[in-house]
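As structure tokens, one chain now follows by itself in the form predicted on its own.
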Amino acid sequence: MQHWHILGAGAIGGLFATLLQDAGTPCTLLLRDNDPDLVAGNACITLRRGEQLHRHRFAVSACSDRSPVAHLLVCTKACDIVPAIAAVGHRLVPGATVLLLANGLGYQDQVRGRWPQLDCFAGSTTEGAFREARRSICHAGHGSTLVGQPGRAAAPDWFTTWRELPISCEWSADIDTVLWRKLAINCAINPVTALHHCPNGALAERPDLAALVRELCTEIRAVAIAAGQEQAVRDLHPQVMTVIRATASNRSSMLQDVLAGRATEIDYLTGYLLAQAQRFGLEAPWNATLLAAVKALTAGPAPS
């Protein structure tokens, strides 16, 4: 039987841990060595759906432990993925299945380059989940989850478990297109909301922000096409506006990070896009301006 270890048991990691456990799959949360749940030897995640509360108790393990890991789900922020895997690298058996479920692009290649012995997969999810407290998650809305591996058309055997989860979870034979499409939409929305401290809906309501989104989409589309991802950005601007209207009251994850003083995923979103633009000799000044502005928001005070 598969036994999944979860790195990053926040909103999405915790949600999938509960889904897997409900499906009869053993799960263990991998924790930092100083996590207080290690003393208790287990952790309880409370999942709220509407007015219903569901409590799940999980085995826990310190990253520094030595027991082997054969199936690893990574749901940390993009900027934390490589150091998080490095913290448990000594536990990963040769050929271990590693599923990366995070925003952005670039870290996938970093993981494959550093750990070529691992069988790495990538995923994208639009499940709505947010943390209400440290181990309390609200499953706010259903979406879809797509999982794949570049160059692999058929799903591996282990994915049977995931396909049977009580959510929309499917195998994608073209995961690169899926990830590029999500990157493009995130690049057009998240940095603008983070910079202007506004919910997603303001990007449609305010003429100045709506015009900025259109300019960003034009640049993003040109870069994606140069990278061979025309399918991912077909009708990009209408797609972006549809997402904005559907999530009008939402605060993007990047805005939440900025408000909390945390590092953002900008380097793996707009930063990755601009690296691709440079690779193909393209200019993307609107995106470059946003990258610098968002990084300045989370930069520490200048040295005196």
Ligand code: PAF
Given for the second form:
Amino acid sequence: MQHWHILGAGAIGGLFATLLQDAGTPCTLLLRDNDPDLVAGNACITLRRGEQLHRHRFAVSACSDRSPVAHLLVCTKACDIVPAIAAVGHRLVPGATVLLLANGLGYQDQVRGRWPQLDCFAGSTTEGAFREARRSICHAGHGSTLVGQPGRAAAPDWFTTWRELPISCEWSADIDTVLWRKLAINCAINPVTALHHCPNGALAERPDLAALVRELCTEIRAVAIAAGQEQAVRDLHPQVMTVIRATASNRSSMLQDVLAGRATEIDYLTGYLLAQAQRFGLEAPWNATLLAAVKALTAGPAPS
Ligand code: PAF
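For comparison with the form predicted on its own, would you give the structure of this protein in the form predicted together with pantoate (PAF)?
Shown next: the complete complex, the earlier chain at its head.
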């Protein structure tokens, strides 16, 4: 029997916890040592779909506890993944299954490098879920979830449970392409919206921002192709415009982070892209400008 532990029970982590629990798979939320739900010994997540509310009660466990973890789903922000896994590192059994479901690239290699004994998988999801309150999630729209492991064609046994979830959840024999495509789209949209404090749709409506998105796409394509990821950036600009129009009224995840004064995922999006550009001797000046500007936005006040 699989028993999944969830690190990062926000919108996506909470959604998958409820889906797995409904499918009969035990799930435990891993909480920081000071989380008030640890006192109660359990946590309730309310999931809203339209008018319908579903309440789910979960077992909870402090990261610092000692009971073993064999299946770990990590849904934190990209910048929190390595420290979050480090906080439960002592509990992970050798060969534990770890599924990283987050935006960006770069942390997958960091995790594999630091914990080579783990069986690490990566995924990307477009399920439309957002947090309405601390443990209340709205599942606003269906998307698709792809999971894979670089170089692995066939899904492992544990994935049977995931494939049967009542959402579109498939194994990808080419997860690198999936992650690169998502990275490319995020790099073209998120930093621009974060800097201009605008919804995604403004990137199609404002000619100056539309022109910037086009320049970014040209640079992103060149870097991806140099990195051997041509398939991921085929038709990148039209794809980006489709996402912008489909999510016109949304605030990107990076804009939400900036508005809330939180750290952004820029190092694992544009930062990763620029590291690749440097590796292949390419310039990507529009992306470099955005990286610096977003970092300046969230750097906090200069020391006096
Ligand atoms: O990160 C995000 O906000 C989304 O993935 C998307 C659609 C690229 C921008 O809203």
